[in-house]
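Presented as structure tokens, the chain that follows is alone, the form predicted alone.
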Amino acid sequence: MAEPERTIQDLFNLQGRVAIVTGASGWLGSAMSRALAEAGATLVVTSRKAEQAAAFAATLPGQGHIGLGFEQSDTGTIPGFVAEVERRLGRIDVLVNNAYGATAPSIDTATAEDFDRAYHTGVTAYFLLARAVVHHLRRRQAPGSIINIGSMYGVVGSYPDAYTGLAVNSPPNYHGLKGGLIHLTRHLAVYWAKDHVRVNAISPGPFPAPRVSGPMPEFIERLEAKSPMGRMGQPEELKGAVVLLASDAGSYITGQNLLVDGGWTAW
């Protein structure tokens, strides 16, 4: 006799299961977050400093949350900060690989250290945490759930008249490792299916933040000329995508890039 169906409520809760959010608190990193704490689960948020991912967590609806200082650049602290998750919340069920910092250079002065750093950052920590992870789920015979956060211009080149005469360029160096973290996505996909692991990407198009966005008119007009839906993107419209990925709903989603750009790569 099959199984009865279940419901949409069901199969998008949370409930019971740990998420690790890296970056947490930034512009797309804090919706993210708590979409997922909405949708039932308990938060690891991290921040490279401690006491912003604490008051952070305190911020997410639910409770147990917590927030620990993580700099994900130093690859030799994952295994502690994956173990110190494990100690304190007894399991992890997501990841969610969101954390980036680096440089900005333009192409004519990015050097091989801004390639380096970038690439260290976003792709070669992002796969250390998440095989840290699988070896936690293994350890549990437990499914789980990898999200990398990548980006359009991991998929499409930028158009530089966007960017002329303005105080922003598109890094090449970010470009690179964004294109390069989505083709890892499928490769683990394939080789930690085995494992009942899913590994996924979402890649945002234009969520600038105020910070840009505020000083920079005339950037965002140039931005929404370009976009099929004419505007910019708001954090709010992740949330969904994360909740799908990280929970049951998404559970025959695997190797996928979902590309949440309001139709640009469409063109």
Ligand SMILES: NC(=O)c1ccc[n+]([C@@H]2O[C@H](COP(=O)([O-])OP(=O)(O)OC[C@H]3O[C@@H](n4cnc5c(N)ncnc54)[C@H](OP(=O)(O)O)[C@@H]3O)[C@@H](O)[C@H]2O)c1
The other form holds:
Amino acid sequence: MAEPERTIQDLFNLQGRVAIVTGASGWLGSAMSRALAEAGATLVVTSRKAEQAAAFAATLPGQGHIGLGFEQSDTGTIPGFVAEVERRLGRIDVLVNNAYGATAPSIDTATAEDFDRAYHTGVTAYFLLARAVVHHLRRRQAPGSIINIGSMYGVVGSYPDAYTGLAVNSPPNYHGLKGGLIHLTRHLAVYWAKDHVRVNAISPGPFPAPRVSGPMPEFIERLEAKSPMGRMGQPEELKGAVVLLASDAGSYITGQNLLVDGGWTAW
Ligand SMILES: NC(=O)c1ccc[n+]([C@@H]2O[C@H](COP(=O)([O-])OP(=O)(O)OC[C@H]3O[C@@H](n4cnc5c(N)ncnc54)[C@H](OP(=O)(O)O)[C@@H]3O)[C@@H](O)[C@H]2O)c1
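Take the protein just shown as the form predicted alone and give its structure as the form predicted together with the named molecule.
To see the whole picture, the full complex is given below, headed by that same chain.
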């Protein structure tokens, strides 16, 4: 006999699940972490600074969240990080690979090192952490969801006019790595489907943090003029997407790149 159809509340409910969010206290990671906690998950939030991670974990709704220091570029620490989560919480169900930080050179000045560092942090480390989580899920014979945070700039080329004459670049290393990450997402989804692990990307459009929008109103005006919706995204506008892909509401979605971009890539 077929299972009874679950309600929409049941499908989006993350109670009893453990979700890791890397770079969680940043501009977008903090809203996505709150979304997962509000949906009932227990969160493991990371920062390169352990105290910052612990302080942010304490702000999340619900009980039992933990904050851990984690420098994903130091990929040798990944097995120990996953083992510590297993030891403290006993399980991992969801991984949001969100943390990113690298140099932002112009197209005229970018070096091999700029490319190597960006790819190492934003692709290699994402892969190694995702694989360590999949090995954990295999040991538990449990399903899981991995969400890689891409970018609209991994799908379309830049908009050079927005940057001309301003102290902000559209770095080529960032475009290369985000495109690679979105394609890697498809590859992993195909391989890990038999393990019941879904792998998707969320690609935000323009969500400039106050540290960017504050000092550069002209940059924001140019981006808004280019956007079909005529405005920038707000972090809470990623909350629905991350809970959809993390929860059973997205149980037949894998290998996708969900663009949350106000229509930027729809022109
Ligand atoms: N904002 C946008 O408009 C936008 C658009 C498209 C895509 N995205 C993507 O969305 C994600 C989040 O971006 P955001 O705007 O929220 O940036 P953000 O505020 O700078 O947050 C990113 C976090 O990553 C952590 N981090 C940086 N380098 C790291 C490293 N080497 N190892 C571990 N953690 C590191 C930092 O946390 P700690 O300092 O606490 O370690 C930082 O808070 C990124 O993948 C970004 O590419 C953003």
